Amino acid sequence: MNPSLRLSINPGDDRLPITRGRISDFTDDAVSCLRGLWARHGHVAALEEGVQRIYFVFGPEYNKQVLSDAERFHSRFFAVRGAKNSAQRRLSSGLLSMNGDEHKRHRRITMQPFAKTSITSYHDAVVHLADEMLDAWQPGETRNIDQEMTEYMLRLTSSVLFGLDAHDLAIEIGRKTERWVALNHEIGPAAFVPNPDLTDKYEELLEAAEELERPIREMLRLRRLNTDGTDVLSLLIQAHNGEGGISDDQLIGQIALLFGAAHLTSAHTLTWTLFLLSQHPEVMRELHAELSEQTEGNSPRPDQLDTLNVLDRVLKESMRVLPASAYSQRITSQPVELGPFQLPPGAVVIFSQFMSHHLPEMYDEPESFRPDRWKTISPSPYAYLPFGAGPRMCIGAALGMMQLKITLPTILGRYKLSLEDGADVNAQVMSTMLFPTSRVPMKISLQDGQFTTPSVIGNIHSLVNLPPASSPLRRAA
């Protein structure tokens, strides 16, 4: 826990599980704050500064209460909404900002482009873009794999959402959405704690929203001219037309949300998975053997995706121990009882994927990367929730998993990625996502099935247990 938060605790007030401290401690170092609140108070707690209070829940029981009750616990994904007629308001008006009947209707329609038949049709685009990325790599060079995965997912998300026939416009939307999302993440903490430095960026955010809205409107114009498209946007327009149509203003928010939710979460998941595999050669050998046997070093076919059991366990465990989304929040819409607290309307409630996935009561050796645990465990949707849970679970979960299950074997079938020896790897939760805050340098080699584990320094050791360089495990590698 942040030392300043420890010193601010009032140990004399034990009537409620409240820590009195600085709310900025949470926004500055979310993981340490979350761990400290759980260690002191258990499964429900509050952080209080003056008259401001944020509530926190940990574990499946309270996760279920908060995430299954969409009537009392509302979503507010974007902290900064902008003026009523602004581009920022339109862009932030997607599914994650909707509640009640409006959310139910739009979610039902929006799910149609993510049906299994639609997802299968994106297979070739994923393979094409993965091969395009790998064609630029050369054995012997070292690349920042986080940057590579971020750029790759930008291109992939743009293509899947908007199609390959308007490639330049799709990439423009992708890059401008990336900037807009980054500004929202940067300014978002000001919703918890006023910060003049962040507030000053408000005008920059409004400008970024206007710049993003222009190419989105042009893409919408093109897609309305072609009624037979198979990209997500075309299917979304077709689905809404079957329900009586939807205006461009309404679609703008859906597009921005879909891109923002898919791009960085998938990029970070790929980065963390490749990092964890580089540190666990015994797991990498098992995965390599499966891929060699079943895909022969090629990209998996659609019918193979559900047969790659080691790959499935590796991805599940990676998203458990280093989840791309570390926490999210809900806002109470009416008075509600939460453990010992009586919450008023408008109260902020934080639930944490990271903490839920690291509770010792739920997972044996929770800080360790052990994919084989998934041979015997089957946690509830509220104990393991990389894509959220309940009626607001991510609609793109199946598409996201398909992309991961194609991309990872495509990379590992062609190249061996080894972390640079002595690399300084660091991570931090910014807004709600677990970002690499340093380079993740990996040496590119032809895949030969021989795996070793270099040393690594950095605060990554505070998030996941890694075998020491002198351990028998590493000597055996």
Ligand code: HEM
Given for the second form:
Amino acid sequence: MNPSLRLSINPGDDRLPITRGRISDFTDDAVSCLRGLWARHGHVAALEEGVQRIYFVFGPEYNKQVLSDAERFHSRFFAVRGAKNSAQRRLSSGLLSMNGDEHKRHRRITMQPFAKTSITSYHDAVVHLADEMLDAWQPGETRNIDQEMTEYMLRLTSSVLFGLDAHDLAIEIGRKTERWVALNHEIGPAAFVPNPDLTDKYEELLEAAEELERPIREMLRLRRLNTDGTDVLSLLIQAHNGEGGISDDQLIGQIALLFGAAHLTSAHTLTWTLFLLSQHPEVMRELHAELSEQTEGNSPRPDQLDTLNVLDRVLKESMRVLPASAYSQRITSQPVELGPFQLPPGAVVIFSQFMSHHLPEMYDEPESFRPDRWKTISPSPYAYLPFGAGPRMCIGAALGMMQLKITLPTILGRYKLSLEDGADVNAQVMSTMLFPTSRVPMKISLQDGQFTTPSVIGNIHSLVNLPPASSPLRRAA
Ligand code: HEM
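Given the form predicted alone above, what does the protein look like in the form predicted in complex with the named molecule?
Then the entire complex follows, led off by the chain already shown.
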């Protein structure tokens, strides 16, 4: 059991908003558990099992308290920490494992490659890799879009982080990081609920860490020979050189975190956006019209990215209704008052993007995908937070948005993607991220601007309200 969960609590105090139940309910089905706690208790609640207790906050007021106070609410990385001097410990030593002054200093330096001027230089790599993916697609075939987006983001993140010249090594690092992140995500819930099946996988994780560290060290060696590159790693080395340098051991952690944080979140955002568009032909039509008029079916140029207003609203709304990062956690570093609770040091506090984005007092018809709502609403940074908020807000937000705003028009300019009629689409939150847990099969045809609504089954209906199908199958059902 994670020692931080062995808290001294006061069971039996029925005046407090506590649900007594199984902590595994949260790890098994986070959305149902979060919804239940909110419906029962409102904006602050705790889930208690025996001597374990996890605290939950919902909505902008408490989000602000927890997220703006990085001194009392520390970050804890999803990765297992590993023994001192192990590859696992080095790989899990990135920004998300740092707090206090150490975090501030490293964050300031790590942010430099993500300044807007640097981001523009990644534009061509995004277009190149998106075109490469689309060249392999044929009209008439059906592809699992989640797998396509994950593979694409693997290649894109590898090239943005490490450059295109050492392509094979970059892809090797990408693939090995993917496996390492997946194992950490699998084992991570053991921090909440001890599970012998998961902890047995620990050995596998340690091996994966050692395997990943080898090509990262080789990439670092190559980049240190020539640091003129514009990839994130070269810029990071240049930035650190200006501040007295950084050791390879320290860089390893930053690189693993950057890859882990960037890759699946962006892939899932692309998948969910394409899925939501496939279910809303009126929105798809409006987006198609904007793209035809402004980019004429081509990839947008950097100067066009801020002028595509429908695209901007579509992405904002997709990240509201199905946020790739569904919740995150903090650990109290000292005693803190949180609503009616007196938290001891080491208490786990969860805040949730999914719940904050679905609160009826914040968003009209919160379960519906309605991009037009963004013409009139302007929620605070703590009410709408797909990239987090406060001093730990995502440093890749601008880069992530740039990648999404180039990739979607590039795909939609060339192909029409229609969800396979009757597809069974399911989602689950796994270690903070909202994953598609089934295939998302889409038929590829040349873009003709004609859109219908295919039918869909699966638990996706419990997360978002979908319109009735205009396809024969749903009408017959
Ligand atoms: C759609 C894509 C993305 C989403 C939805 C996303 C989401 C988030 C969220 C919610 C956080 C805050 C976590 C917390 O408060 O505990 C975060 C932090 C972070 N993200 Fe992203 N992210 C995305 C893309 C990226 C990219 C492209 C990069 C870099 C290449 C990146 C690097 C990071 C880093 C380093 C942090 C930690 C910041 C810190 O602790 O100071 N992310 N991200």
